[in-house]
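Okay, so here's just one chain, in structure tokens, the form predicted alone.
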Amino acid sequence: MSLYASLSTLPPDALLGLMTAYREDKRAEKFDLGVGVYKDEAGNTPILSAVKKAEARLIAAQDTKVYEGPRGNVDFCTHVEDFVFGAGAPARTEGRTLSFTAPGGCGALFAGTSLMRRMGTKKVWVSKPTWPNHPNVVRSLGLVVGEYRYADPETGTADRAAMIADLSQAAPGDGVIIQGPCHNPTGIDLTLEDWRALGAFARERGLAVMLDVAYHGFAGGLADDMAGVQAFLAEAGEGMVAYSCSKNFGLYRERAGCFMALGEAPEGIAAATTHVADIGRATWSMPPAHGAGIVATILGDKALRAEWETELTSMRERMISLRKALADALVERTGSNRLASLTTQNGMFSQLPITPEGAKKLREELGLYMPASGRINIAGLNMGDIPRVAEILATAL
């Protein structure tokens, strides 16, 4: 009998399959609103100029390819902690934080979920809807997935009352993943008061919460986007953070991520540090260096950082303008003001009220590619295509 006879074939990843189908589609008119990467007006995903300069500088100065150690690039970790906890935060000087370079935001999520399991967590709650890889990571580690309601589709706003009602069923020690700014797939974000209330709730209930920050700077700017995360941590007292540099630095293939944790006592963080190091050792052994080195070079140089922030602002403002143009076009096409709520959402994604059957019809008959969930990538649009895209979408709304 074959060694692999006991294995059954898994269904293909839906989004990866969508990407392949789009590439193989020979129609002259086709639109890709599925793949989750930022695109410029020409449809390209550019390398930021600050990244090119930092990379050239990094390569010129590099004299070895030796491992950087279990924590990875320490300067990178320090800069990301500056974003998340704040420069000079008392918790950092008191030894109540930790940070590790990870292979992308997903690597950071894996490290955090693995740490939850070692702390005794049996179930991890994710928002409904959420990024499909959240439950995938949880299940891959043998943990149970729970779901909490997140947004009210009628108002287009986060539903804190429903979140807390569902999470009230969580047992002490259960894990929870809460997305930071620019929720994927809805684009609907929590208010500052929501963050404070959830932080207090997590502390009261003894929940192990990990905040997933994958689109920092895409909502209201670097400081504004982190205000809710910091408010949550201030109320909760403890928590974990998975941070990704894929989108805001355009470092998709470099896999630059950071896992962080905040504790109430330095002794707990010291113990957690040994476990995170052990988790990393057993999975990726040593973290990748190149992407983290690029980010550290940019954030450690005043001119490069200013250049990067200008580019980040340009990306954010372009997405905001695309949102408004699409919302206006859809309202005009459908006669429904409900879709005007697109302009109140943030980041790359929004979720339209389109059924899986409707999404399939749009793809097969009209060449518009989007996941069955109705999630669209706003950053995959360009101004010239919006009238036609709105016309096509309106047939399914």
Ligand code: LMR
Contents of the next structure:
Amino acid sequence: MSLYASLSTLPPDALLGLMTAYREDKRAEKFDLGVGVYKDEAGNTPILSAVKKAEARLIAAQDTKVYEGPRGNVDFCTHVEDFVFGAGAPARTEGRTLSFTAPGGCGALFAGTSLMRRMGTKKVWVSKPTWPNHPNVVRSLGLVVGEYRYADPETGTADRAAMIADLSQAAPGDGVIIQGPCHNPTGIDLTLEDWRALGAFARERGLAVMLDVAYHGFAGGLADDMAGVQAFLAEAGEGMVAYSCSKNFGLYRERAGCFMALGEAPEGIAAATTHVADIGRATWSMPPAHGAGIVATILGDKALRAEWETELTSMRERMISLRKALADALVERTGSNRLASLTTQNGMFSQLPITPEGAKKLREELGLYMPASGRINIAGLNMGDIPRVAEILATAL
Ligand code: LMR
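Can you now output the form predicted in complex with this ligand? The one shown was the form predicted alone.
In what comes next, the whole complex appears, and the chain from above leads the way.
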């Protein structure tokens, strides 16, 4: 009997399976609104010019490939802490924060969820709906997944009352993952008031909250996008943050992420630091250097940073124009205003009221690829395709 006989075959990961199926599709007309990757008007995902320059500089200056150490690139960590906690935050000089380079935002989520488990967490709550890899990470660590309602489908806005009602069932010490700006898959974001109220609620209930920030700069800009996260942390007093540079620096395959935590006392953070180091050691042993090195080079250089910010702004503005054009085309095609809310949502994703069967039909019959959840990647569109994409989507709406 084979060693592997007890294993059942798993279905492919929904998004990765879609990516492969799209690549293999030989039809002349096909549209990829699946995996969350930014594409330009020509359908390419070019390397940002600031990244190209930083990479060239990095390679020219690099004289060793020796390990950097458990925290990875310390300059990178400092820059990301500047974004998240603020450059002059007293908590940082008081030893109440920690930061580690992680293999992508998902590595940071894994580190944070592992830390929750070491703190005694048994259950981790995620928004319903959420990025499918959130429950995947939680389950892979042997923890139970809880779900909290997130948005009101009627109004297309975040539903704080429903979130708090569901999270009221959480026990003290339960984990909660809350997404920062540009919620995946809905594009519906929390207001500043929501963030404050959730921070106060988390403190009162003793919840172990991790904020997942994967699209910093894609909603309203670098400062605006961090206002909610900072308001939450100010109210909660403690919390964890997983930060990804995959999207805003276009570094997808380089796996540049950062795990951070804020605590009320330096002693707790000092202990947590030893655990995060131990979690990293037991999994990836040492964090990857290249992507974090690129980000540190960009953020540490005035001219490169300005160039990156210009490129980030142009990605954000292009997504906003695509949203508007798609919303207009869908309103016209469907004769209904209900999808006008696409323009009030943020970032790469929105979720359309399309059933899993509808999504399957669009893929099989009309070559439009989207996950069964009805999520579309706005950043995968281009202006030229919008009339035809709207025509196809309208058949399922
Ligand atoms: C997505 O949601 O499409 C992206 O975050 C890519 C991924 O890894 O799933």
